[in-house]
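First, one chain by itself: the form predicted alone, in structure tokens.
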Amino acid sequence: MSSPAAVSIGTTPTGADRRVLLSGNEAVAQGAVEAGITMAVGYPGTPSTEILESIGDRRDIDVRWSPNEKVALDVALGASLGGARALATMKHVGLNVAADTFMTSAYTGVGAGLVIITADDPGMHSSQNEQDNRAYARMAGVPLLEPSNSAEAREFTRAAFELSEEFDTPVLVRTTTRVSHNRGLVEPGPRGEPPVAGFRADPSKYVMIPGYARARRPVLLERLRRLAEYADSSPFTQEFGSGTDFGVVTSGISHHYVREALPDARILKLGMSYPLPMERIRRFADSVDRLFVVEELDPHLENDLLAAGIAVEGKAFFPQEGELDPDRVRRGFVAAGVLEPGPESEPPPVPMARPPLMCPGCPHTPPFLALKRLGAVVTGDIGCYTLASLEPLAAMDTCVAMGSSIGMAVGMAASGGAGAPVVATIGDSTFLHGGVQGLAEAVYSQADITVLILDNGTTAMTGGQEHPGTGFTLDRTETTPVDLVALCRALGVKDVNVVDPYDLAATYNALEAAMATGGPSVVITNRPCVESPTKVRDRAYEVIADACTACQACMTIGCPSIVWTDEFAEGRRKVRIDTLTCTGCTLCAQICTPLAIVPVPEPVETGHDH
């Protein structure tokens, strides 16, 4: 068989072997173009991020990364309105965020086709929760599709607009973060341009005021009685193998687990998993002895199985929290009484724990070395310096949800518990994604709190996307950058100080000053992230060997680059900087009080060419 061909994402490739190797994020962007969608907008967020990047080079569609979720699905909402099929991506919690408009969305209907992709994450791997988002299509009474594989990302996606614009309805997409990222082989078509019809004004339709919101919840009710006959004869629904003594009903990437613990089992895959098509889920039933339901996270397809009468066992064989895998879901079978036990496969050792640390020359490292000898009580939010709440900087106390950090300052200073200055500290991509409220309700109570804006001019960590503040889109074109100075002051703040957080000494003066100032103060760092969008790097630095006292100060910076040595001096073990590593910030050199961290020697120029 020949190999598989590379593609750029929205073409098709020729040969006999048509097919590619996709993730599933760029599988659900290949169905997007096929959809031929004239709007792609998004909020960077892990596992969803990649599938906004996969397109971001054409210029036959509008893609751009939004401030935060909501706004995001405001403008695909106003482009489907407008007669453009439209995408909105975001990961699991960014649908909190959305919700708002995502719930009467419901109520209003589309004009051309709108699908919102939801990535979820079970396990938690870069999240801070794992809910489980098909409870939002019950919620808000929309349907829900879950492609098992990158084949079925690209064809679900691409089939979602056409049951959106069929059915009058936003369509929610759900992947989760094993779909989202492994990769399989998908055979990709032409670009489609179905034309943009324009709006057609009907404020009964989209004003939602509650004499017009009535009328249309009779609406809403009937397509979702539609949308379930629908689903009984739908292609998203398919049946494996064969056999009376148990059957099994799953969906999403819990398939792919059952069909490699048990490769003969009778499985009832549900594409669609909301509304559910309970006839076939009946008949299905009734053809085998025991029903099972295999589902990551809740137990969605259980309770709705049992609701209806049908007798199923499930979460008590499976566990509710984590991922599924093949042999979790072995035991499980063998736990019910239908699988002989078996040797349980090993997991591949790990050589040595590694704690996650900051990058090497991370900026936000200096501001929470100054804030945990300041002895500031710190509410964090979600960003990279998240890592600052784990050991050695060990200067974070709590941390909820984007852009809470403000408002929790806010409401911890006004307790009159916190026993210490109060301090919140938040990225740059995520003040303007959710932190702006936050700062207008501190200066509007004159809260006594200092707020750290850690400004590195990139969303990083999702892998340094674009955001308003950066004064660049997400296909690099330049526009109009937030002033975060200006928008500060203009909010209210009256101390907002600038300070570059490479300089200690200025940092740790900068925040006790703004901690003793009386009501809302600002300090903003204005550092680049060493990452990206390009790497930065600066002279690397050494450790004089003689020279180093074993005081290990250095190590209290949590720097990757640094490492021990087996050398000793007064039983303490002494250390070295990695010079391939190092980025050269000169934080460790700060605080060396031996002197004995300098700049690597520059090379001897030789005067030969090489």
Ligand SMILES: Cc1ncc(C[n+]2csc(CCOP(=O)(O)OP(=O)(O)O)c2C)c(N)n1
The other form holds:
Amino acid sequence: MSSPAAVSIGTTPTGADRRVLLSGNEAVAQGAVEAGITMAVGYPGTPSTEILESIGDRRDIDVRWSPNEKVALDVALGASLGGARALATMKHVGLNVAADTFMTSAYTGVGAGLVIITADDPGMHSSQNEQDNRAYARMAGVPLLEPSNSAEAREFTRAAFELSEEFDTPVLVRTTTRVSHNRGLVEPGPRGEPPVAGFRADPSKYVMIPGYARARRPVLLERLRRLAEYADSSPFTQEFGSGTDFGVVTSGISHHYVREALPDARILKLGMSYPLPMERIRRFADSVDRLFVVEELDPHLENDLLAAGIAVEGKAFFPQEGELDPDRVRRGFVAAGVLEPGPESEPPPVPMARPPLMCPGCPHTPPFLALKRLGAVVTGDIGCYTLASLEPLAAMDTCVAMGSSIGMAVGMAASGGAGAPVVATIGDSTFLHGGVQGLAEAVYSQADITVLILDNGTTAMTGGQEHPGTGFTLDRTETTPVDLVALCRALGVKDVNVVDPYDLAATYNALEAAMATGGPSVVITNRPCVESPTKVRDRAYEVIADACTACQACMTIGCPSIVWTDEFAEGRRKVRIDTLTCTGCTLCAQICTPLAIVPVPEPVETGHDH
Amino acid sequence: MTTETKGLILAGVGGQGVILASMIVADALVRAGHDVKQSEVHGMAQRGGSVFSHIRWGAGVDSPLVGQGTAEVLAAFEWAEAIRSVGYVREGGAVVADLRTIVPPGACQDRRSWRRGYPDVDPELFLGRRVKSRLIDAAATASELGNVRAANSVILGAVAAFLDIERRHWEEAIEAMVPPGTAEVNLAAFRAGSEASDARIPGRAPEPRGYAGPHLIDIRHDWCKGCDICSRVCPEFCLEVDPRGRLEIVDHQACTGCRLCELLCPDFAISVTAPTEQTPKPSEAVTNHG
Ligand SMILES: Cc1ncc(C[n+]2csc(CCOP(=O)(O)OP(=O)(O)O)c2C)c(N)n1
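In place of the form predicted alone, the structure of the form predicted in complex with the named molecule is requested.
Below, the chain from earlier opens the complete complex, with every other chain and molecule after it.
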């Protein structure tokens, strides 16, 4: 066994300042490139998505989107056992999907280095929950690194591969939104290129039947003991500041907030926060009169320290919900009595909320308009179409986790209490991520539900990534697309219909007919996203003000291109279309009874004979 | 160069180019020799939602987030977003706000008052806050220069006037980061922005006269065959055909009198009467639900 000191972080100084601004995500990718990965695989999810996108056009790395995070981790683990260094990326909730593989990969250990990025989202900027994935490291018994900025994102990721091979374990690297989406200066290093080592068959290590797994359990525990020993002296643990009045144990982005609030305070920063460098922490605690833990979300460090018999204060002063920021950390230290209260600035006036919206021309809008009219109970799913839950569409009743819509529809219909026909709505990427099994259940139980698959040919919510149904890989190479109609039929759905969502009447009729059918039925909409992969911009529409009766029918769509004007009809406001953002989808024109919505006149061409 | 860490906020609406603009600012600051952190939230279908970018710079930057009341400058690309983020500006700092208004559909939903849920353009808002303000019309300035899409560079020019960064760093950053072929117009827009003066504040819009009271929907059930056309088109979801095929008024109060149901009924079975025109006539609708 070589010495753990082989793991190094930092950059070899080159003299010249070659630093560039990189986001945390780009820096993670850069670190992995330097570590010599040849496989990078994930499923998109904010705030992790740009890690793979930033290296998508490299020819020396196999960069891929998987159908979901579980498959991504399976692919990465397989590559690792084959001897290639592999990176798997996902957002925090993605690790729930990959958890089955993750837990047992701690038993098998790795071939070449295997690093899993979990991008957590405290504050739920773009997520359905704010689970704290540090818990997964403890649960699996896998070491956890927490970079606090872009420079560390690069260094820690690169070092994580060394750690992984050194200790024969997958390594979890946890970023948070403020690390992933923060740009900071990073000095990139050269591409590393370890050879692919080749697979060495070892059933007792890689075939986790009970007999073999039982033997791997003590190996896992012994590895954790050695990792804890290593943590005490590792370069991931750093001390800052001076003084003996109080000290602060912290990790990740919280470190920078503490430094901002208390620039000179004694800080023990844990770059590796599982397993903990408990001896080092104990010495640090002994050297100060009062010990604080500042950590975002759950009191993991606090509880571990308390369990180790170290007196510490934390969540009494620093909130457990939401993101920390310099102001919240400062207020915590004021409450703890170690900082004088500063001047509180006057709260600004709060204008109207401005939530994200479905785009002008979004093909998801018409089917929800129809579902609202049809009075369906709609179990929803996660994607751009979840915005249909907001006013004025307000046509979605549930949204829990990716793929949940179909199983929940089955349960809702079976409960006997739905009170109306049940429709599950699910995007194409989400259907292939975790919806297929739900549909199998619907067929198996012959559930009286309709599944609406909103096939816009992309993963729009996260910025337009390819998926197995689009016919293209991450680097836009053509491949065989999964045929959704054939797939639904193969699962045993007899009633499968494809409809153009830009035809509102046809969409309404297709849904109405499907809802009236007994047993499971599927309706698939087939218009591409208006933003990705290509921007769809047809001839814009405009409103003839004199013809507008201000009936507000078009305002039931919630299209951002349609706004009120200062002209009135019988006290109601007339409308106007912003022709710069209108995509010409025609939906509003289809529902405008007085025919006041028409295409803008064809530009008069000059210099051509017609 | 001071060692104190400073902050700047850029705020706007998804799709406005706030992120690119903030990357230009960050690049200029790096060129000027600062440590820089720039942080934003993006990724979700932010099109149409509020977008913020925080930039901090100095000798060694810790927090990427700007604290309340500490920013040197707020660069707002849209009027309501200027109001939303003004609390970040320190006393004596500056607000650069584009007078452009982007009214979200959510602000056009109150069909009682018919009032927009969008704040008036009112420079007085900043007076009480001890901040300098520069309210500009970036699109107009950029259009004069020949390309309305250079509007963001006008805003950056106005921001630069409040910051101590040499012009060449700004210009190099703009050249490096704007789309190919647009450097010249963007540089011109930047220069125009740095000299821009306050734009004219638009006059106030007329006040709506408010809710006219619910209209009376009268259904002649002996003529109605329950075809469902009216209930499918009603923008206020007032009407519903029940399972027996009988048309019901499910929400009396919501009717704004648009008459779509009356106009589209193939059997002339519906009439809508404005409250002022209503003569007391015992109709089924009234007796059923009055
Ligand atoms: C387990 C999990 N992984 C990833 C995400 C991030 N995410 C949210 S919606 C979505 C996919 C949306 O694509 P699609 O279903 O095709 O709908 P669209 O946005 O294109 O309408 C993703 C990847 C998530 N919320 N949960």
